[in-house]
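Shown here is one chain on its own, the form predicted on its own, set out as structure tokens.
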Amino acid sequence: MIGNFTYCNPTKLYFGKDALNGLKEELPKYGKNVLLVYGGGSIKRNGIYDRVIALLKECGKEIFEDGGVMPNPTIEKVKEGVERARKAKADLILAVGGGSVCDYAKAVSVSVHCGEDVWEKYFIRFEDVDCEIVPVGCVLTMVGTGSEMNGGSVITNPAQKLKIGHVFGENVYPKFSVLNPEFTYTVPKYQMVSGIYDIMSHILEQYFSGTDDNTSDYLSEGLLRSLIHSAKIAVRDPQNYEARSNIMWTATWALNTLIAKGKSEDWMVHMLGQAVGAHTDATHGMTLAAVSIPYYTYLLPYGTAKFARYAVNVWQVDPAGKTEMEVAREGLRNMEAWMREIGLVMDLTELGATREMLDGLVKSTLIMDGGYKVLDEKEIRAIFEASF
């Protein structure tokens, strides 16, 4: 039975090889001053920067730049961006990059006119936005987070060893997003594969909950099958447009809140992975990959029926002559084999984590209650230990 919900997603998408032309339609809707946000400079090497600058100038915009957004944006960088946005009197924040750049842009957007400590307000107390918001638009160059069509913003506080996400309301969603799969071609394989697993994890976090017959789960299974198929192709042929476009589109639908409707959600893999990221600054999708199999293996007895369904409907496991638990375990083995095939990191040691960090990792892990089992600190520790 699907529970009661309200659904709205106000983000307008421009998808395809000519998607960047959507800027010509969107930019005139906003004032003159644009804060251009981007990461380490790859957009300058691959030509995307020049194309965006040309369109901004064509639309008569005054351009202010905020580069150097790191893969795990820090609260100090957010504060720097807030000052840049205030100095520019930004009418629009245009994020050109991957999910971290989009997350960062949203964090800046809700903080420019905020009179409080933004880390405490948004990422510790998880309060709603009660001030003016600077609108955000996105030009996506790497896929994985779904940040181009949701209100999520994950920010790291290195001093506190915390990496926390706040899911803001629809008023913070990007007003528009440009999705050209060709813009993802130059992403290094390690980052591409990391993004692919981030997509899978988003879907699984919403899928592995509940026991009812829910349309959202059927949608999730279809998205997973598409992702698994396209990932294999993209790893062999990174410039295969069909595969890269399918992955990009799946990433958006994996976390634009649609498949969560009418369901509870788990999100413990993300809490575990984000704790690792807070201590190591490791690539997000890889931290999720390293903890997933240990976590789901532990979870199996509490959600066996759903894991068996996952095995059959996603991994084509033949259930004939097998117990439900045997089917479920075979599904996880197939999942692990696929993860290794595409090149994911399966050991926390490879990400710079050490057993000496265990106490800190456990302390940094937020405990969620939407999945099949609410973990205690002892169980969290055991999962981390199994991830080495």
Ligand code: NZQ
Given for the second form:
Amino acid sequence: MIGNFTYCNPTKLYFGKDALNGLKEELPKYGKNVLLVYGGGSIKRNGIYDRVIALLKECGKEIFEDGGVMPNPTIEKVKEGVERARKAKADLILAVGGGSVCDYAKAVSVSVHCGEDVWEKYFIRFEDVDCEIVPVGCVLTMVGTGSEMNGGSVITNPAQKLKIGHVFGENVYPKFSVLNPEFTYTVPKYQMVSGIYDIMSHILEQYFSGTDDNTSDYLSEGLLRSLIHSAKIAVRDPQNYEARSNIMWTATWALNTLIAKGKSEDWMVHMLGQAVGAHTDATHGMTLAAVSIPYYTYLLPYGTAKFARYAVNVWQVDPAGKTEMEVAREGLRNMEAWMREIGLVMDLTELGATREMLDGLVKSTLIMDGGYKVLDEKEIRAIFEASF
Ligand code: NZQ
Ligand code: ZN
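Right, the form predicted on its own is done, so what does the form predicted in complex with 5,6-dihydroxy-NADP (NZQ) look like?
Shown next: the complete complex, the earlier chain at its head.
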């Protein structure tokens, strides 16, 4: 059954090898001042920076730069960006980078004209935006988060050991996003597979909920099959355009709200992973990988039928002569083998977490109630322990 919903995704996408030319169409729609936001310098090394600057100049823009956005962007950096955007009187924030840069751009965009403490307002009280928003556009260089076509903005507060995502409304979605799969060729393998698992996890968080027949779950199964197939190719041959373009497109659909429509969502893997991120600053997708198998193994008895369906439809498990639980377990074993094959981190120790952090990790984990089992703190602790 499909529950009631409204659906609108206002982000315009430019996809493919010539996608950057989309800037020529988009930039004239905004005023002169552009705040160019980017990360630690990869775009300068791979030439994307020069190409973007050339197009900004061609379109007559005044360019103000805000580089150095770190993976897992912090609230302190956001405050710095807000000052820059105010000084520049930015008419557009152009984010050139991965999810961290896009998320950061959205956080700055809703904060420039906000008179309140933005950490408290957006990331603790989860309030709506009630001020003017500076529009954001994205040029994506790293695939995984879906930030290019959603309202998500995940910001870390290192002092409070919290990493929290606010899902903003349609007015905060990027106005446009440029998706050229070739821009992702220079992403290091560790980051690439981390992004691949982030995509996988986004789909699974929306898939493992509910017991009814829902079209969104069929869409999810198709996306998962494409991802599993393309990931194996991309790991062997990172410059395979077919695989990289499929992964890029899957990432966008995995988290642009479509496959969540009409159903509940889980998101506990992300809550566990984000707690790890808050304590270790580890790479997002790897934090999800390290906790996933322990979490799903724990969840199996509560959602056995769905896990069996996942095993058959996604992992091609033959159910003949097996109980539902046996089928479900075989699916998880296949998933784990694929995770190891593509090189994901399967142990929290490798991410810098220690058993001494357990109390803090449990405390930093937000508890969600949309999945097959609402966890309590004891269960969360046991899942973290099993992830070491
Ligand atoms: O900073 P630079 O030098 O650019 O290097 C980056 C960074 O070190 C590098 N990189 C990006 N594009 C590259 C490249 N290196 C070479 N060539 C390129 N073309 O990759 C590293 C990681 O970048 P980052 O943006 O941090 O990765 P990702 O896209 O995985 O973003 C992760 C952040 O997004 C949040 C995560 O929590 C994390 O903070 N998420 C956002 C979501 C959303 N908006 O909906 C949902 C997700 O679940 C996720 O939580
Ligand atoms: Zn994610």
